[in-house]
Each structure stands twice: as C-alpha cells, then as structure tokens.
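Starting off, we have a lone chain in the form predicted alone, written out as structure tokens.
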Amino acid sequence: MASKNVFIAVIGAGGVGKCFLSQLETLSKRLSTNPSFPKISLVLVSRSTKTLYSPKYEALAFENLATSLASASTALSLAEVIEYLSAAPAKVILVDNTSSQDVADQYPQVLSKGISIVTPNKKAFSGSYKLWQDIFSSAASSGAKVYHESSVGAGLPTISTLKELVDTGDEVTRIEGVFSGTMSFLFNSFAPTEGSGGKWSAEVKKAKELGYTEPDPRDDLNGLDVARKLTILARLAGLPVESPTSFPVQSLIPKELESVASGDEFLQRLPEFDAQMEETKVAAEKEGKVVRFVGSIDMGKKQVKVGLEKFDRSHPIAALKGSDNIISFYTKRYGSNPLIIQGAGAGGDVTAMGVTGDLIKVLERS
C-alpha cells in the first residue's frame, strides 16, 4: 500500500510542547520503516510570539528545533495558522499542548474544516457545555478526529478506560479518587499513613520549590484544576455537567489570603492559618484515618464535588505514594470491587506520552 502524507501542526512548545517533539522525532524515525503506517511531516511549530513553519508544506527539520523556533521571524495568529493548515493538500493533525482558551475555542472551526486534534488541553472539554457539544458535533460531521487522553491524569489511560466502559454497555455508578498530582503530594508528605508529617505552609512551600505546584500555589489550592477533570469525566459518563464552577468546590485557600498581591505573599502568610488544617488531619487521626484531597462523581445522584474526604489507612486512596494519582471506576461489570488506575498524574513525559499515544490513534484511523 502506498503511503499516505499526514501533516503535522504542533501550538504550544514549552514543557509538554518540548517533550512532545522531542517523542514525535522518535516516533517518525520508527514510523518511517513502517508500510502501514502514512508519512508523517512536522509542517508548523507555534509558540506565543513565534512560528515556525514551511509555506510549501515541506517537512520541518527536527535538528535545531527549538533553535529555529527561537529565531524564526514570523509570528502567525490562530485564525491564520487555521488557514494554513486548511489549505494543506494532505490530512492535517493539530496538536495543541497549550491550556488556552482561546485556542479550545476554535476547536469546532478546526473540525469542522477535517482537521483532526489530539490535546492535553483541559479547557476545551471542561469549558462550557455549549462547547463540548460543539467540538463533538463538529468532529462527527466531518470525520475529523478528537483525542483527550492527557487532558486527565497525564498519561494513564483514564479516558479511554472510561470510553470503553461506556461504548461496551457497562453502567459506571461511582468515579472517587486523587486528580491532581500536587494535592497527592501535599497530602502524602502532610498526613502520612506512618509518622506525622510536617506543617501544612512547610509543605506547600517545599512542593513549590520541587516544582510540583503551579508558580502560584493558590493555582492549585483553589481546587479548580480537579473541579475541570471531574467535570470532563462525569461528560463523559452521561452527566451533562455545565461546567467546573457548577457544583461544590472545596477552596484550600484562606479567605484572607484570596486576595493576596502574588504567590510570593500568600507563601509568607500561609503559616498564619495552619492551626485550620492541623485540626483537619487531628480530626481525622481520632477516627483512625487520614485526609485527602478528592473528587468523586454519584451517578445516581448526579452529583459532583471535589474537596477534603477521610479514608481509613488500609484505603488505596490513604496508600497513594509521591505525587502518584489515583482513579476508581465503580460500575456494574465490576461489582463492589473498583476498576483502578494508578500512577504518574503529572509530569511533561508522562503528559506528553499521553498526546503522542493519542496521535498514533489518529494516524491508525488516518
């Protein structure tokens, strides 16, 4: 069979974007002894304030790519890379490693022109339900793909997992666990299944330095990034969810410290407040247990929320090492014994891995 060209658009070349490429350049060499597999050529590379791209749609050079990036001269807007990438005489796959909103907000318009995406992005499928029903609507129409996988728990395969439940017939009744990467390091190093951990600021403090946080902790603290993954997953699961503000969202932010100038001043001031979250783990401690910051989705209920829950020790949830993520499928097929995914929940390789298992996705239905 000859083989086919697929072009290859990459927005987005800072953390994941980096590791992305650096997987896509190894992913083409093996690609490229493959018969049933099309050709894959890297036509254009965006960052904020700059674009690298070939005119003729010619393959770019993966040697000295992000040197060229830096000096490329051009700097192309969204809706003109859209063009570019609609006139390709080839099927385009977009690969947005970005957490834009602006850029999810064109994802209907990118579909809909036959464009396929594979994306970490969490805002375009947890924004508003209008947009959601968009993106799909538009894929279906016009046969362009859409893949997800990293937009929850980086690279385990939780979406998929989670698809294949529902496309099989299996009825989930209950989604419970740890989200975000930060707040299972946060809790593990502050509320140890042994030991007593150490103050809530000290932690919070030592997580930033480890770079496991956002450059602002309250990023990270306010809850918002697992309200936007439970929001994708319970879509997912049939619960038209209008968006991550639309149900109960536990905050770990002190009230006085929400308004705080920068990241830097709410560190300073945290100690204030960390008899709050000392009596928290007390508490919890009495009754034998530990706390940890999770998500869960009731179907039956239909209810969503994210905020501090105590497990007894022996719970794989109160086990969780590092900065490890945790998610349990309760459903049907799987009776009162969960269905677990568990590991890496962050990082760029792990992330990134995720959008590039995406991509092979797309060129194996290309």
Given for the second form:
There are 2 protein chains.
Amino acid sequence: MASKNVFIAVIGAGGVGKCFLSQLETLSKRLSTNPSFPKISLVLVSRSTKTLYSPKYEALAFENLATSLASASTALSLAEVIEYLSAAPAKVILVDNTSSQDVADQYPQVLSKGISIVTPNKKAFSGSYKLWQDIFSSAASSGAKVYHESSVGAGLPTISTLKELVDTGDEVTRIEGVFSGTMSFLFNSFAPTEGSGGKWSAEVKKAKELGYTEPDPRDDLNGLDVARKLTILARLAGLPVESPTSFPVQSLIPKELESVASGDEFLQRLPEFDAQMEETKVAAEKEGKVVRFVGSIDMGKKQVKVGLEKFDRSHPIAALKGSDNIISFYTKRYGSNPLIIQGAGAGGDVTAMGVTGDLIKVLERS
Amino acid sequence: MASKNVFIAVIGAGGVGKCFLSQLETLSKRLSTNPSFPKISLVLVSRSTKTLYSPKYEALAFENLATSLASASTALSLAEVIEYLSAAPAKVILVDNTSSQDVADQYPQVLSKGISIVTPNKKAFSGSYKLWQDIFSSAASSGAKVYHESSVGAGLPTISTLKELVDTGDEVTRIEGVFSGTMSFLFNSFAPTEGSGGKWSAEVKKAKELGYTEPDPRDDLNGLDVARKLTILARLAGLPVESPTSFPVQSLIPKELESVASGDEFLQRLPEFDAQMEETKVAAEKEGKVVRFVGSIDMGKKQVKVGLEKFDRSHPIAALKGSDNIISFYTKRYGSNPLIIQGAGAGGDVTAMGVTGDLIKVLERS
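Next up, the form predicted together with another copy of the chain, please; the one we just looked at was the form predicted alone.
Entire complex below, previous chain first.
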C-alpha cells in the first residue's frame, strides 16, 4: 500500500480543530515512515470565513498553518468544498470538527461520492432518524467509511465498544451513565458522596467561571446535549429513536427562567430556585443516596430517558470525580456487573484524540 | 470486496474455543449479507489430538461441528497445519485459541507467510522480548495482521485503548489495575470495603470450589498470570520488558508450600499461614484502607511491579465487585483522573468476544 495517497480535508479550526491539527501533524510524521499506511496529504483546512487549500491537491505545510489560514483570502462554500474534494485524484477523508447541522446534512452526499468522514459532530447522528439512515446507506453503497467516536464521551472508547458488543453478537440490555462533563462536575460538587456540597446556583456559577459550561449555562442544563448522545447510543444498539426530543428529557432550567434574555440574567435569578434542587438532594440523602444527572437506555422496554436519578454512595456513578463521564454497558455476556468506561468526556485534546483514532482506523482500511 | 474469500483456521476447541466457534457461526451468517466484507470460510478446526479440515479449502459446515471434530480421524501436526494454510489460494486468518507456547513460538513463521493471527494466547506476547520483536517485524514485512485484545482483560477494550492512546500521540505515564479475575474475587471477599471478610484460606477454598481458580490455585497465586499481562501492556506502552520474570512479582504462595505435591495438599495446609495475610489486612485497615493485588507500570521510572497494595475504600480499585478487572490509564491528556475500563476480565464468552472482535478488525482490513 506504500504508494497510495490519501487526501485529508479539515473543516473547523476551533478548540477541537486546533488540537486535531496538532495531532495530525505528529501522526503524519510518524506514518511517513510506516510502509503499511498510505501517504497522507492535508489538502484543505477551513473555518467559517477562511479556506486554505491546494487547488492542485498538493500537501499543505503544517508549519505556520494557523497563520496561513488566518491570512487566507478565499472562503469556499460547503458546496464548493465538496466539489473540490469530489474531483480529487485519490481517496479523500473529510474531518468535520464543527458542530454544524449544515455540514452534517451534507454527509449523505459526501459519502455517496466515496469520501470518508471522521467527526465529533453529534448533529449528524442525533438528528432525524432519516438522516441517520441516509448516512449509513450512502456509506454502504459507496464503500466510504464514517466514524464518530468523539460524538459520545469524547476520546473514551464508547462507540467502538458498543459496536463491538453488537457486532460480536452480545445482547445489550441496558446502557446507563453520566454523559456530560458539565453535569458531572455540577453534581459531584452539589451532592458529593462525602460532605454536603454547595448551593445549586453557586455551583452553576462556579462551573461557568471555570469554563465548564457553555457561554449560556442553559445550553447544558436543558439536557439536550445528553439526549443527543443517548440518541446515538440507542440507535447503535438497535433502537430506531426518532430524534433527541422523542423521549423524556428532564430540563434543569426552571420554567420561569426558560425565556429570560441572557445567560447572565439566568445566573442572577437562579438562586430564587435553589430550594427546588435542595429538596431533591435532601430527599436522596434521606435514603442514603446522592442525586446524579444520567441518561439511560432500557433495550427490553425500548425506553430512553434523561434526567435526575438517585444512586447509592458506593455506586460507580455516585463515586465519579471532577468532570468525568462514565458509561456502563449491561449485556447478556457481562452479566450482573456491567462493562464500564470512565474518564474525561470533554476537552479539546481528548476529543481530538477520538477523531485522530478514527482517522487511523479509516487509513488502516484504505 | 464482495468477491474476495478469506479462509479461517481455528486451533483450540476448549472453553474459549467453543464460545468462539459459536460466535463465528453467528458472525458468518451476518457477514454473508454484508457486501463490504469478504466471504469467510472456516477451513480447519483443530484440538490437541484431532484435526478437521478441508483438503480442498472448501468451507466446513458449522452444523454438528463439535461432533465432526470429535470423530475426525486425522491429527495434523502444527507444522502440517502451517503448511496447509501456506498453500491456501486466498488470504488466511489463524485463530489460536490455545494457551500453548509451542503455537506461540511459530507466530513469526506464520506471519511471515502472510497469514494473519488473532488470539487470546498470552504466551506469544509475554515471552521473551525477542519473540515479541520477531512477531511484529514478521507482520510488518509481510503485511499480515496480528491482534490479541483478549490476552489482557479478556474482551474489555484494553489493548485497543492503549494502542490508540499511543498511536494518537498521548503520553502514558502510569497504568495500574486488577488484572486477574481470581485475585479480584479473592480480595473483594477477603478484604471487602464494608464488613470484615473471611479468612484467607477459606476464601481461596471457596474460590476454587466456585471454579474461579486454576485446578491448582497456586497457578493463580504465584502472580505470573498478572505479570504476563503487565509485560504485554508495558511493551505496548514502549518499555522493552525482557520477560514476565524480569521485574518484581509478589507471590502469595507461602515459601513452605511452594513445593508441596498437589493443589489439594496446598489448600489443606494453607490455614497455617492465615496469620500472615490477616496481618497485612489489619495493617491496611488501620490506615482506613483495603489491600488489593494489583499490577502497575510507571513509565517515568520504567518500573513494572505486581503485588499487594493498599487503597482508600473509595478508590475505584477498592470498590471493584465480584471477579471484575479494572485497568486505569494515566496519561498526559487525561490528566489527574485516569481513563478507566472495568468489567469481567475472564470467562469463555467475553474472552471469545475479544477474539471475534479482532477477527472483524482483520476482515475489515483485508
């Protein structure tokens, strides 16, 4: 395979994108001396308003890539990027490091042209069930690959493990876990297994100050991010979930604050509602338990849900630390004790790691 | 790829081998309708004294396979098996479900002929460092693949995760865990996080009665099984460990009982030494800790060791249940909280799952 060439195009140069480009540079050097891998050439890097690319499909230099991109004078539209990649004289892998629904919507078309995709973008796999079907049927027809490990649990081997359980014929009965670094941090501080924790609104404020929430914390507290991840896992496990809003998702945004104008106003008024969360916490404590924000999939009942649940203090979900994620797979083979995967489920470097790992998988299969 | 054919040969039809053949039958049916996989044909099944194979490389029927193998009248030697596979008119994957050093020693030769290998056999990867080097250099030259996920932690995604950390450029600083289902069961019962546990000799006896130990429990208690797994992980992480006896391994066999004739005599005399283990347990309890049998690799100090360590009751290693394994990867990217994988690390079905998963990986790359 030594003589083959594979072109790589990267859309998105934000937090994950930057980390990925740095990992790609290292990988590219390492693979250049490995004869069992194709030669890889980065031919396009794009962010919202700038596109750096080689019209003749020559490899872009990694040196000063950020500066070159910043000073790029062109901006290809998504359609133009796809046209450019479709005309490439070799295999192409598109790395989508955006979280854009517009890009996700083009996946079926991209895959149908034989262009493989690796991405942490949740939108493609947690949107409508029709988009999901279109993506995988396009890939199957053209032979292009699509990998999205980092769409759940960042670089943690979540999707690859679930796929392997299913592909080797195990029967998944239940999936349960903490799928949001923000929610993990909030509840590990608000309702710790030892000590009493702070007030809910104070913990949310602290999480925001530490950069653990979205600019508007309501984007974490509405539970949609977790619902998207559950949608992906449920579909991989075999449930044809229609959308991330087609099952019960508990929002932690008080009704009265849903429509306040800004995240700042939300944070300012949140203390008015501390009593509600305190009540939930105390109710759990009375049973010797702690409250956690979890997602679960019951395959037998075909039920997916996202919201608050109580756990014994010694339960692995209760004992989680920092902003870690935890995912438990209950299966027929694994019996009463689940297969558990745990660790950082957010952050540029670990998310990019999942993307780079997927890229290696596609290259090995090229 | 639809027209390609891949031949599969399986050596070993014991506990793991039987489960694997059952999983292979299911997989074979499923893949036959998937055009992106090659057609797979089982052409040889072998156990110590019997070989069932198709001289003309036609697919053996899965129906009544065990009976057909039991009534096979031939027994090919290992050399004959390799000769037969080398002459095959298509790609071949050898599935070694034995734990035989003799088979392991032939891996470099097998791989050099372009035959891929998937196996749970620890011996090949934890023997001499020269054998390790020969295996991977033979594979690199011929392009044959070699996968051995189940050689550590059975079907848990241990090796694939470590490889991905390394391949994507993370820096592994420390690996630590409980790598033996037997040791896990023994210490979770002997020194539970709640309650006081039984006497050491009684727990060993119980574990043997439940089938959690080797026929002679000393084969678990000598720590060599754990040392072999640590050798494999250390090498994958980049330490050229010479052999599983080249670093400190604590044996839990009292010196006086090392040479008693049988496992039964060992069990009979073990109560004489309960005071030693009790002392260790009590010493840990005085610090509010519990004792566990762990393996660890310190990449900075280039140190590998296996033996008893003390852990806080809330530590994930202390909180392990049943006969579960746990593996913690501390890396630069994951920071202070490690990436943790946990679950059953022994048993026919979960071990076979790792083998089947590896087989799928090789097929995807064929």
